[in-house]
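So this first bit is one chain, no partners, the form predicted alone, shown in structure tokens.
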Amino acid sequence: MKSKDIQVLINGQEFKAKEGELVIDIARRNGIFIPALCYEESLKPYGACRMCIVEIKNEGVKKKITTSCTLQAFDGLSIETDSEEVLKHRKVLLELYLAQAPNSSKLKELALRYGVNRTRFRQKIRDDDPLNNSCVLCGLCVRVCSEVMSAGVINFIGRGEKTRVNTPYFEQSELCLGCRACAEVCPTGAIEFRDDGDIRIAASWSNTKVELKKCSMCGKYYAPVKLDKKIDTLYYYKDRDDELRDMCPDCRRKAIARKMTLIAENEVEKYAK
């Protein structure tokens, strides 16, 4: 059933979305900023972080606050993205999270963009953190390795302050693709990989080490060879050119236009026939 056209307030300015759309997607789209810190589109939001709150402000119903990647648009919603109260809440949650990961660059100028430069709170160090003291326990890596893709490597480890995020019994894992999705979604810059020649090395997961697939054309390591495997069962790859399967990305781009130029030129001998 197609999605009814409405019309949504935000911070007073009234924007087109459709009903039932998440709000965070609607600012977002519009260009109004909403901090985030587990909200990923390929995942379906859960709210954990608190950092999206907004407050609404329809006539009549009471005032809310709540996070806008769980708040779904009904036609006439209105919400404040940086009200009084919603900067209040944000700021603490901000001092916690500078507790929480106090090595984090990318927490620290988001902080800094709300006026918030040191936290009140005990600043949790461990001099042995495989993450370097930049965890929030967000989740994303977790659940973008188990749920988009299926390789299940990392999970929470402890419980209540000695909860951390990495490889059953922090030991190397076999079952890590190496496809870096996990370092993509993390927020705070905490996940690090590194390659040194032929292997891909995720220092934050145990030091777990991938193989990776040389180029046929120009000699470059360019990606796992695990993850080149798992990609080439799915259907749309099925009839993949040979001659570009084991290409890096750079190489099959200049063999493509290669043959799209041999093609191109041979319709132009047809013609001039």
Contents of the next structure:
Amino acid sequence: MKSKDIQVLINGQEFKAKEGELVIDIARRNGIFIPALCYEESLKPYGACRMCIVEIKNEGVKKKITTSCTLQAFDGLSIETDSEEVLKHRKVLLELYLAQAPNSSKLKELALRYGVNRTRFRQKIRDDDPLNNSCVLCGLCVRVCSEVMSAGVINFIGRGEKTRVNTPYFEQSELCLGCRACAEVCPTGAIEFRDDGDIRIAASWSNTKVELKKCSMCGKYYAPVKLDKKIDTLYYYKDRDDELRDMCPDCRRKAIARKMTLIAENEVEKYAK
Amino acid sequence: MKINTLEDLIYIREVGLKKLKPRDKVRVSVGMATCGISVGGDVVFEELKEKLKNRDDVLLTKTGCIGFCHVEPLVNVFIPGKGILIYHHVQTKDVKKIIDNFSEAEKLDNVLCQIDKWYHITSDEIVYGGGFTNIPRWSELGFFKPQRKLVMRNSGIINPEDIDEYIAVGGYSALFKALKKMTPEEIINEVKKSGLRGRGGAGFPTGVKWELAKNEQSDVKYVICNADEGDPGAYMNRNEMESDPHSVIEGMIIGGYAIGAHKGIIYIRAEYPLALYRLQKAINEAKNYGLLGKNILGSGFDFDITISKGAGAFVCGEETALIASIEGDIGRPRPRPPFPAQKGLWGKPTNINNVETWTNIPLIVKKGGDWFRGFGNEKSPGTKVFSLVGKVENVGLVEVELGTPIKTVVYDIGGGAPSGKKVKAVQTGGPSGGCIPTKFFDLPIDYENLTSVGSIMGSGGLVVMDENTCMVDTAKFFLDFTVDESCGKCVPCREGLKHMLFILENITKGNGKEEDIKTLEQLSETIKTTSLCGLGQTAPNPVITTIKYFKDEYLEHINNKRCPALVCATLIEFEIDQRKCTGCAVCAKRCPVKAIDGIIGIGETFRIDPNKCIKCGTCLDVCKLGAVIKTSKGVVNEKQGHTSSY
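To test you: the structure above is the form predicted alone. What is the structure of the form predicted in complex with its partner chain?
Up next: the whole complex, starting with the chain shown before.
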């Protein structure tokens, strides 16, 4: 099914889009900033952080304030990303975030962008928080782990304000690939990994330990063994070059370059003959 | 046997009528819904069983709840030719009196009323009798008079565990009509014409919802009955399933036929074991009669119902969270679109309706949409069952036409607050509803009106509050519930409600600041506007409405550190009035923390140590002389029950 070409108005400016596209995608494609903590293009819309709210300006729409990560565009849709109403609520939300994750510098930065430099609410600080009092429960790590990596190592524990993210029973996980995708997508920088010799430690995830693979050339530990094996199972990596497969990215690059040079030299020689 | 033709149905109806209205036997039935059992209905039933085991002139059965929970256990005695007598507050000691002399049945002193005739709607009016002299008819009682029983058409009369009795009062005749004489389009048109709106609370037109699901192209579709009732103090749906389970099932089969689904699921909380048992029994009975399964009534339509048990999370009453829960996922709402009608359970078009909505369906199919429109008002046709609880004399389930004024429900049916206290407000719609002060009591109850005063219809909880209820404490109570039940997915609901609760706790402890009210209002607005699902979007309602209508109480707590209703423990104190105290020491003996000391026999010596007192109120409750008084910075209220506001 081909979707229709449509026009939408964002902050009074007209943009081309496809019918049913998410408004946040249209905005970002055109360089319009909409803050979001739980949105990631490669994942299904989730609608939890509520930061990406926009105001719909069209007549007859019941719910004026809605999240742009779940709003599907239609022809003639007109929205504002930073209307007075939107900003009012976004500021309160940011105050709530600052109270929930007082240690996140990324969050503080975002809050400052909206002029929020303090929170009226009681801050929650736990000394033993594995997520360094920075988690806002946006769920990106959980979703990337299950939806993209098909690993399902972490999930939500508990309900409501007692919700936390971690491995089941806070025990070390045997399923963790050590890919660090969770840390990569985390919008508040809450997730901590560190490499210690041939071991990668997921400090936030109950100190889960993952074995690292040694580069056959330089001897550097460069990638988790399990992740390497997982990549082998993916069809587009089936014919990885056998010589290169045990090398770290640096050595691999060098090896490929060397190979290319050799081929080039051969070609020259051949040509000379 | 399988029912295929009208003759089969009529045959079963005759069988059922013989049980419902035996010609030569007395029928004794005990109200045994959960409400009846909890006050001893089951013990009375066992006693009757024991005493009647050698009597073949009496038929003993169970029945559901007629709604008058305040006077339970209820026992109905049907005497052929004379009618049904209802006894209230029946204890085991009364059993002998009841069964010993049926010819003088009306002379016992705990007779509530008689049922002369009853309109089950799906059949003609059934005349049970009316031959008891000097006994009021049920419809003459203040409690029943303003009521209109559509949904509760069979509750408390038929045996819910016997399909024959349901068929006897016209059950499954609507299904017969739907499958044999109507097309799915005709049914949907009839439902649309009736104007029936979702009884789960949001009030979305049911016919429109069905049409959306019907128009989706899919080989598999689902209909779901939402029985995840979880509001504190509300139990309409539980009673509907316990007292008349077949009406839910019949509605669902018709709904499945209308939208083209062959599978129905009842999502019910596991905390309702009796409803679960009766529904399962009803499903099995319906299967035996060929009313569920393949080729229903020989029409070629297949439909089956399974039960899915929920673990009691309040948020699972939200449609998308409910679907997630059935799929085995965490019970958290999902963003819409896609709507359940497009992509619901397992990605298939799904139609979800509340229990009460389903029970209305057989009526609409049988009697027509225009007939249904004859009840209620223009925008909200039909009736609504409310569970009337709190500080009200007649606690129970009341069914009134939509558009009935609040005062009719609270005063005429409910009888006002107990012991002559003044009613202060009524809270509708469960924990997400608002508190409506008495000045709005002329307001006809319907979806729009309740919204206009800041509350919601919700699923039908109606909590009455009297002058001993502290509104700040009430707001705190409901918020405590929603904080606990918030799923934790979106931030305004999870974090925002928590901070609102912190603030309210501070206020009730006398640590409130004047700007707290503004903060509460701001938070409320953001939570309402930006929350993902209905739970968060309505959860601040109790706070918003209490601030709006009872701001003076908030200010009293904040500025004067005083709780005018004498509820908030930190702000009240207990004292002993030395002039009235006789030194009997009852309070001292009962005090759980030994905070009261004195010399027995010398009244003036008894004192409560404020440092030890935990303000449980036991001394106040046990003192027969009214010597214990409760105060809060000048507010004094002598001798009132010390109970929490809810």
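Superpose the two forms; the largest set of C-alphas matching within 1.5 Å is the rigid core. Numbering follows the first chain given and starts at 1. As the structure is a prediction and not an experimental result, all values here were calculated from the model.
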item: Core-aligned CA displacement of Glu84 at least 2 Å between these two forms; value: no
item: Exceeds or equals 2 Å, Cα of Arg29 between these two forms, core fit; value: no
item: Shift of Glu161 between these two forms at or above 2 Å (CA, core fit); value: yes
